[in-house]
Every structure is written in structure tokens, then in C-alpha cells.
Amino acid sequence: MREHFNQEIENLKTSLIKMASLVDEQVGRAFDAMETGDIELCRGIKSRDSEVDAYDNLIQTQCENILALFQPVAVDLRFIISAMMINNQLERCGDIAVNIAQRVKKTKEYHSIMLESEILTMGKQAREMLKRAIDSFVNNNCELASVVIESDEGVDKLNKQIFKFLIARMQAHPDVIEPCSHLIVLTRHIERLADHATNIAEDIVFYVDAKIVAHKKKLDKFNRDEVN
């Protein structure tokens, strides 16, 4: 029975790694298109999303079957719970890659504004966060997961700076209101990608160290405010 269980766990992890690889490829192509302005790189991103969705369904089924057949406990149960949450985060990252590609197409004539606004810097940071989150899952590496979690604040700060920059540009040059609006939406997608990478990292910490670190900073601040 244990051997059968271990094989099912390995099959589940393999599915997650394959899904993560697909999503990483999607995101990579979207950001390469954003950086170079080459919208040809956007081709295929949406079609690959169907493959990601197929893995989403497969992994959900695998998790449900393992829970029903083996009723895992302790670390095994934490892995299944984490796998279900990571699966959800990866599926949303795939959707975001499609959304980024769509915005890149809409702003292709205004690549100079993107270069000025530090959107590319924000994108590189978010992409690196996702790659590190995936690596932390593959290697059960909580230290790398912690790096991802700490990186989220930097992306949030850039998001606020870029928003202010784009608002100022629209006020000074009304003719770029439409492309700048698309760029604001683009930064929102990038910020959400970083959030999903953070969530994956938090799921790894939960699985490996049995610690719930989600919303830790907000909860710590809330508790301090309550005391004061």
C-alpha cells in the first residue's frame, strides 16, 4: 500500500513540475515580448494555456484520488493540500501570461514609454520570483521560498512608482491616455504574478516546515495596532 501511495505522490509531483514548466515558458515568452517589443513572441501563449488548463484538471483529480484512497496525514496531507494550492496559483499565472501578451500587443507603438516607466524592471523581478518559487517547490527549499516572499515588497513599491509616473504622463500628454491606461493594467498583471509567486512560496513553507506564513506581515501589524 505504501509503495502504491509513494508512486501516486511521485506522479502528482511530476504533473506539477510539467505544469510549472509550461507556465514558466508562457511567462518567459510574454516578458520577452514586452522587453523587445516583438509581438511575434506572443504567438502560441494563448494556445499553450489550454495545456495548462488540462494539467489543472489532471492535478485536481490526482489530489482527490489520493485523498479518497489513502487518507494521508501529517506531512503527506500537507503535501496534497500544498499541491492543490500551488496548482491553482500556476493556473492563474498561465492566465496572466495571456493577459500580459494582450497588453503588449496593444502598446507596441509606445514601447518607449514602457522603457521609461521601469515596467521592464518590475517585470524582471516578478519573473525571477516565479522562477525561484518553482525552484523552491522542485527542491523543497524553504530558504529560496523565503527570498521570494521578501521580494514581493519590492515589486509592490515599483508598482506604485510606475502608476504615479504613468498618471503624470497622461496629465502632461493627453494623446497617450489610451496606451498608458493599457500599461497601468499591464503593471497590475505583473503585480498579480508576483503575488501568485509569493503564494507558491508560502505553500512550500507550509508543506516543508508546517508553518503558515500567509498574511504574516499584515497580521503582525494588526496585532501591534491592537496592543497599542
Contents of the next structure:
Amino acid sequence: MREHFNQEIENLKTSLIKMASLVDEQVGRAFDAMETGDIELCRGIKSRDSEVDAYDNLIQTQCENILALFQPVAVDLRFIISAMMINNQLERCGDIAVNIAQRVKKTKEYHSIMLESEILTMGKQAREMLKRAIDSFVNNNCELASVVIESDEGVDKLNKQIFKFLIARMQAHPDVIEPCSHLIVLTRHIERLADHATNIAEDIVFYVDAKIVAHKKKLDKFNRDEVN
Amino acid sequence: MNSKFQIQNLNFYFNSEKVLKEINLEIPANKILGIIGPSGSGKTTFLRSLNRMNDFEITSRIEGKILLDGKDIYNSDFDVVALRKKVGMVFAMPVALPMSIYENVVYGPKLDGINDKNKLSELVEKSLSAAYLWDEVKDRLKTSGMRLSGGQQQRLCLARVLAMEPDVILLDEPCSGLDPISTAKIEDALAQLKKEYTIILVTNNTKQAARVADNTAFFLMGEMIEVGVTKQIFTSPQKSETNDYITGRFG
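Now that we've seen the form predicted alone, could you pull up the form predicted in complex with its partner chain?
Everything in the complex follows now, all chains and molecules, and the chain you saw is the first one.
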């Protein structure tokens, strides 16, 4: 019974790693296009998103089967719950790769504005967060997951800075309102990507350490305010 | 927490073999305590020590204290008959007595001196209802208890215990031979019974403990490794042995 169960868990983990690797590749191509302005790199990102979606369905079915047939508990149950949540986050990351590619195409004439802002720096940070989140999942590494969670604040700060920069640019040069609007949306996608990486890292902590760390800062503040 | 049992430094021996080791446990009233663990972990011995069923083993010896409502049940002046009235037990194998369903239920109360027919009839309906059996047998109370199905016989045994109006019900793998529907009926009955009784359930079916127990204790090789709220035990056990057992890595 346990051997059968282990095999199912192994299959699930393999699916998740394959999906994570595909999503990482998709995000990587979108960011490379953003960095170089080479929109040829965006080709194929949208069509390959169907593969990501297929993994999403496969993993959901695998989790459902394991829950129905084995009724796992404790660490096994936490793994399945984490797998379902990580699956969901990865699928969203795949969508974001498509969104980024679309915005890169729409702003190709205005690559210079992108270079002037810190969008590329923000993109690199978000990409690194996703890579580390995936690594922490593959290696059950809570320490690395914690690094990812801590990094999110930096990306949020950059997001605000870039937003201000782009608003100022639009005020000064109304002729770039359209591309700058696309860049604001692009920045928003990158910020969401970092959020999904953070969520994956929080899921790893839940799986390995049985601790729920999601919304921790917000809830701690709420509790402090309640006491005061 | 209102404790029904307090177990203090309990050691139990068969001959020179120590089968229970330094058990310390408080069992809250009106809750279901599930006891899980692999074969030979001491869970049944522990259960049987709570109403001194182990006294029948002449080579057995006990150290430590088991307090029921604050009184040590192993004290020489403790009335063992009164103890077993107060702490009833249901076994794995349902044994219906070779008499009618009605007589099965009133057997204990009659021995205890209750002869009032109205009182006995009242006890029969109340006990069979509480055991989730009344609706199935109310029109055939004169039928032999032995003609009932296995699941019904087990509920009859439960009704027989309830007829003695105990405080505590001990159950030793009560569903081990039952089909899922009979098991569900017993579990439904237990969920209702805990409002009036303290229930201690030994089970080899960890999923059953997860479903019905408020608290769960894990025994291994005579030691109580961990006890806690069932949700915590089955989601984030503190001891690796507990985790390994409930996830099926051993046992």
C-alpha cells in the first residue's frame, strides 16, 4: 500500500517539476524579450501556455486521485495541499509570461523608456524569486523559501518607484501616454509574478514546517492594532 | 478541563515484562479519546486497566495511579463491581447472549436488582435508541439477539453497556469486523453519546480515530508517544514516530 502511495506521490512530484521547469522557461523567454527588445523571442510563448494548462489539469487530477484513494494525513496531506496550491500559482505564472510577452510587443518602439526605468531590474528580481521558489520546492528548502518571501518587499518598492517614474514621464510627454500605460501594466504583471513566487515559497514552508506564514506581516500588524 | 481519568506514572507488567511504561495522561470528561498504535503497543492493556479487567491476569502487576473522578481505582477499598458498572466496555467481537434482544439489554440491570417492568422497558428503549438500534428492532424485541447481523449485535452490546448507565464507555476495536454502514452507525452513536459519557476508543483504524475522536493518543511499544487534539495529531504531529505511524510508514 505504502509503495503504491509513494509511487503516486513521486509521479505527482515529477509532474510538478516538469510544469515548474516549463513555466520557468516561458517566463525566461518573456524576460529575455523584455531585456533585449527582441520580440522574436516572444514567438511560441502563447501556444506553449496550453502545455502549462495541460499540466494544471493533470496535477489537479493526480491530487484528487491521491486524496480519494489514500486519504493522506500529516506530512503527506500537507504535500498534497501544497502541490494543489503550487500548481495553481505556476499556472498563473504561465499566464503572466504570456501577458508580459504581449506587453513587450506593444512597447517595442519604446524600449528606451523601459531601459531608463528600473523595469529590467524589477524583472530580474522577480525572475530570481521564481527560480528560487522552484528550487526550494525541488529541494524542500525552507531557508531558501524564506529568502524568497523576504525579497517580495524589494519588488513592491521598485513597483512603486517605476509607477511614479512612468506617471512623471506621461505628464512631461503626453505623446508617450500609450506606451507608458502598457509599461505600467507590464510592471503590474511582474509584481504579480513576484507575488506568485512568494506564495509558492509560503506553500513550501507549510509543507515542510507545518506553519502557515501567508499574510503573516499583515495579520501581525492587525493583531498589534487590535491590542492597542 | 474537567478530567474523568487521571493516569499518573502508570507501569504495567505481565510477569516481569513491562508492557506499559510511565504513562501520564488526563482523559477529559464528555469527550472521545482515540487510542491508536500498532499491534503490541499496549493500547488494549491500557484500556483494560481502566476498569481493572487485567485483574483476571494473575501474573499482572501495576505501578502508579489511575484516578477516576479523583479516586484511585486500584486502592484496596475501591469497589471493583461498582467500577465496572461505572466504566462499561464493548469488545471487538460482538457477543449477543442466547436470549431475546429485550433480555440482552435488561440482563445487567436485572442482576443489579432492578425488577420494575416499566423501568426496564424504559431502559431498553433508551439504550437501544442511544445505540442507534431501536428503529431496527423495536417490533421484534422478543427475537433472539443472536439472529441479529454482526453490526446490529455490536450495537446491542453497546446498548447492554448503556443500560447500566455508566459514566465511561471503553471500546476495544468495536468496528473491526463491521461493514462501512454498520461502522458509520456506531460512529454516529458515539458522536451523540459523548454528550453524556466519556468515551475511550481503541482502534487499529487510524481514519476512524481521525473521524470520531476529539483527542488522540499514540502508543508504541508500551509508551504513550504523543497525545493531543485529533486535528493536530493528524495534520502536524509533534513526534516523528506518530507521523510515521499515521502516514503508514510503519505498523
